[in-house]
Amino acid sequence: MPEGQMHNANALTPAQAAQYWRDGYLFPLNLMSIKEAARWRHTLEDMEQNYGEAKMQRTLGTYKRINAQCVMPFAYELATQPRLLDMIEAILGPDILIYGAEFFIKEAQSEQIVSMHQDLTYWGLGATDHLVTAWIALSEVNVESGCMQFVAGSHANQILPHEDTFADNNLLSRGQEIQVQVAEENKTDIVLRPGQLSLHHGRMIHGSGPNSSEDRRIGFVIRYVSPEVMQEVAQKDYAMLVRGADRARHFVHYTPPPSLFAPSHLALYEEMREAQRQAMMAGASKSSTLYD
């Protein structure tokens, strides 16, 4: 942020911030116009078209699904829009790091689902209150397209038991599924138009169904943390400071990617991937890679 630029204290009202802490989520929040969202979608799909056959160590799908901000400049730019960071600051305070960002896509007429789970279960970051996820819609997101469903107030629990399913149609790293029965009437459909977003707590119970629509369901997902968060399982972990200061220095810092799939950041990506794999796959019921 340029020196002297003022943060927008009105990005979230006090009532909205209170609602987030009460329910564990907040939606819909207006980030950009439908037209602007379409431009970001075009940037993503142009990259998919032009880099789909590129000879890199990982598939393009892997780079989209984990730490996109490390290798895709436009992912970093989207994750650091001032208005978005203002919203995050209203939840986390003035010191903000990006822990990870990804493009979460369900193709049209896809049976892929996300089982009900809590994000913090396998990340090695503990049961912290200092992680918030922003989920930005780049397409229409509704029940037909497989929108997220949140369980209001479920973030008040600590991390609950989960089971690894490794199901083929499950988009999660381990197919993890919470071992708690969730009644349908307790689920809230998170319907968003392109350019809107939701925020949710790291212990929120949530999932999503298949995409039975004729369009892709495209979400851009960013995990933000405060500096006091730390990795408790892996030997080290990485994060990018995007606002304020990090006096705790629990994470290895890195710079934004200078270009799309820059060699220096592809090497960094592999370091980050291995460090996070150690945490995310610790205790897994079977050996697995990370979104390959």
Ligand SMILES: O=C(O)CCC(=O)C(=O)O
The other form holds:
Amino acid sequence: MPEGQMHNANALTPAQAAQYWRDGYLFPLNLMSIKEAARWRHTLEDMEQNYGEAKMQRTLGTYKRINAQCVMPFAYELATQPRLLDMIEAILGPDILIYGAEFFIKEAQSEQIVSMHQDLTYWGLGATDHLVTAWIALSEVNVESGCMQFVAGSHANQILPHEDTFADNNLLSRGQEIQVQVAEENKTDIVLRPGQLSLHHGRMIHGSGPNSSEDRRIGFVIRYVSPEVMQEVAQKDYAMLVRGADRARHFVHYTPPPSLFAPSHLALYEEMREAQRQAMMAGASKSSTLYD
Ligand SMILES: O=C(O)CCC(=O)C(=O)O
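Having seen the form predicted alone, could you give me the form predicted in complex with the named molecule?
After this comes the whole thing, all chains and molecules, with the earlier chain placed first.
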């Protein structure tokens, strides 16, 4: 095994893993230097500047927000850094699939928010414990720029009722908002410097406020699952095996993208999007710009 690929059993200490299971989240974890984070940001922004919208079936916003790992090699690369997978292994065990990866970007001085919600509400994956999200900061992430807020211990709930608001300034696909009041003092601000990350459980109650800073707030977000997770609403679902083995085979596997927006993977992207749309938009009263 090449040196850089060696698994590091100490990526999280047992105490950190226990803290994740107790609180439903863990932060801040150091993944890369500020300089390295700036390099990934540059790769992202270079793609944004050179995107030829006219030639593509979907807006870049859609490709950034849904399954970026399927069409952007650098997103796949970011999501499979050995040190990051070591952290995930400490939570999920040795068999790891990527369910999805996306960029959550709030432009400078923007009103965009994410209402308080639980991720698993509309994914069709049940209320599983075997899904963890890594949220990597590629810019300064603080209260001013609209960091996430988590409610410690809220993953102990099952999936609670949500209401679809479809609000224009809400970054979620249905603008879904949890129907429980969360007291301000129960929210923890997830402040991260570029290159740090947080982990959160699929039932964690969380959201984020507007970005009133002068810079963009950029998060790269990856959802990892272990093989026992299963799609229960859509007819089929897709995931990429990135460590260990998948003996359950609940997901259709696929290979990493060979190049940016490779035709083979754009076709696959459409298949995946259609399958996942069945779960994401089940029972919705309106269509969503992300899943129109
Ligand atoms: O980026 C944000 O502010 C929210 C992201 C989020 O809800 C998530 O990653 O689950």
